[in-house]
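Just the one chain here, the form predicted on its own, laid out as structure tokens.
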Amino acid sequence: MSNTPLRVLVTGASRGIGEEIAKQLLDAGHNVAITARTSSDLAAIVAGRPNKNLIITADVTDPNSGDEAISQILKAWGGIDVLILNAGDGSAAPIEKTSDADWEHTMAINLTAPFRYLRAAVPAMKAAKFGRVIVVASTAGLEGEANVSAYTAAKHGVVGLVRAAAAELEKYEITVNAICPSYVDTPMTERSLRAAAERTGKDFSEVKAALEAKLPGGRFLTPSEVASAAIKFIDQPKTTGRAEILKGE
């Protein structure tokens, strides 16, 4: 990873994935802002990490919170080198179960904000002919699978806007990739197994133990993993539009 600190936003930091991007980029002395919806959550993350950082209370899917955070960064730190998009959520159901309440939110917090963070950072980066836009995707994002298409179709959405944006700002030396993991062991993913076992009728640890038997390596990706793997995009100036398959192998 880059000696020299970079000024960086990480959207949905308070858990999972995003608290893990945090913290390595913490611990290895980066300037880091980070949103969530919950402030003492976000506190607890820079707590013993003296370096500069930023605690930016956002509901990602408030139309003004790209802007907000990108303005208070700039404010504070002149500009904005790494943007990285996390923050995401999906439920599983049935097709004609899934309610237009169910998809807009989907859609919302997985695709129409990751555009409005780009939107809002795009100047700034411009201008400083440099930055790194990297999306937190999934393999959804690339294959199709029963009982999730809202969540199916916006990552489909925003690793098409990934090579979009990198085809476009790839001439100011701003590269824009996506991570795309496989079933990552978070509380978004708990959610799913435990809707999955009621739509069954079976029980929890069967269905979570018949999932992990599909996976390559019979498991779920740890956050760790998936953040060391976000993060090396980082420091790969000609790496650009590539939305990057993890798996648990």
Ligand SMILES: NC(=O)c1ccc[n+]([C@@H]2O[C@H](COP(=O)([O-])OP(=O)(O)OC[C@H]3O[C@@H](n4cnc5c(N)ncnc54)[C@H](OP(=O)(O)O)[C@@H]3O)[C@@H](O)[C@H]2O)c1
Given for the second form:
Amino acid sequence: MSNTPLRVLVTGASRGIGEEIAKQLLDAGHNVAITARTSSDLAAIVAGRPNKNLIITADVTDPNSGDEAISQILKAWGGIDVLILNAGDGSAAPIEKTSDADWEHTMAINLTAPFRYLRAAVPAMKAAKFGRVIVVASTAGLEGEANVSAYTAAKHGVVGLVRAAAAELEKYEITVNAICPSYVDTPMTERSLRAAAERTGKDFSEVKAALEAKLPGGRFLTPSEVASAAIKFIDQPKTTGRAEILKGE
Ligand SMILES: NC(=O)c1ccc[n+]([C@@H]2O[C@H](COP(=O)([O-])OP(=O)(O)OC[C@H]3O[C@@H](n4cnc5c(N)ncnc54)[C@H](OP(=O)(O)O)[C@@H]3O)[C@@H](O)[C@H]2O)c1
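Structure of the form predicted in complex with this ligand (previous: the form predicted on its own):
First the chain shown before, then all remaining chains and molecules of the complex.
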């Protein structure tokens, strides 16, 4: 990874994939701003790490949060080099049981928030003629699966955003890429499995084993594997508009 300390923002950095991304970047010597809604969880990520950091407590679905987070970083550090748009969420339901509220929340967190954060960061990146934007999408951004229509539509949308932004920003030396993992061993996956166990009346361990058996390699990805694959884009100036699938084979 780049030896020069970069100024990075990671959204959804308090647990799961975002936590690993933030820790790997801090351990590589970068200056990292981390966001999530729960500030105590964020404080634990930077504890004992000497790098410059910013803790930004924010709900990415708040329409102002992108502008506010980026302006806080610009004020503190004078620029932003890397934007890692990781915060996301999803729940499973058949189409006829997907409420407007579920649909709107899923779009807000997985699609609209990345757009707003990107829009806020672009002027500074264009001025610097440098930027790396990495979105944590999902295999659901490229493939269709039953009972996740809102999440699948939102992740397909964000992959479209990545491709359009890559085409538009390439001439400013700004790359925009997505990592598209299959199931990862994180609290989000645990929540989905618990909900599925409740829905079907099966044991949590039975539901988990059945899902694992269906996955390539018969296992969940680790947050660390996904973080490493996402961060690799930072050192690839010629790669843009890519939606890279990551499965546990
Ligand atoms: N887990 C998987 O199998 C999987 C597979 C493919 C892609 N992904 C994608 O990977 C990304 C991370 O997933 P994960 O599994 O690591 O999720 P996770 O374990 O649920 O962690 C989500 C992180 O985002 C934060 N967050 C949630 N809602 C937020 C909001 N409204 N505003 C700001 N921050 C918020 C959480 O902190 P707070 O709750 O404190 O805000 C937490 O730090 C998501 O985009 C997800 O769609 C996950």
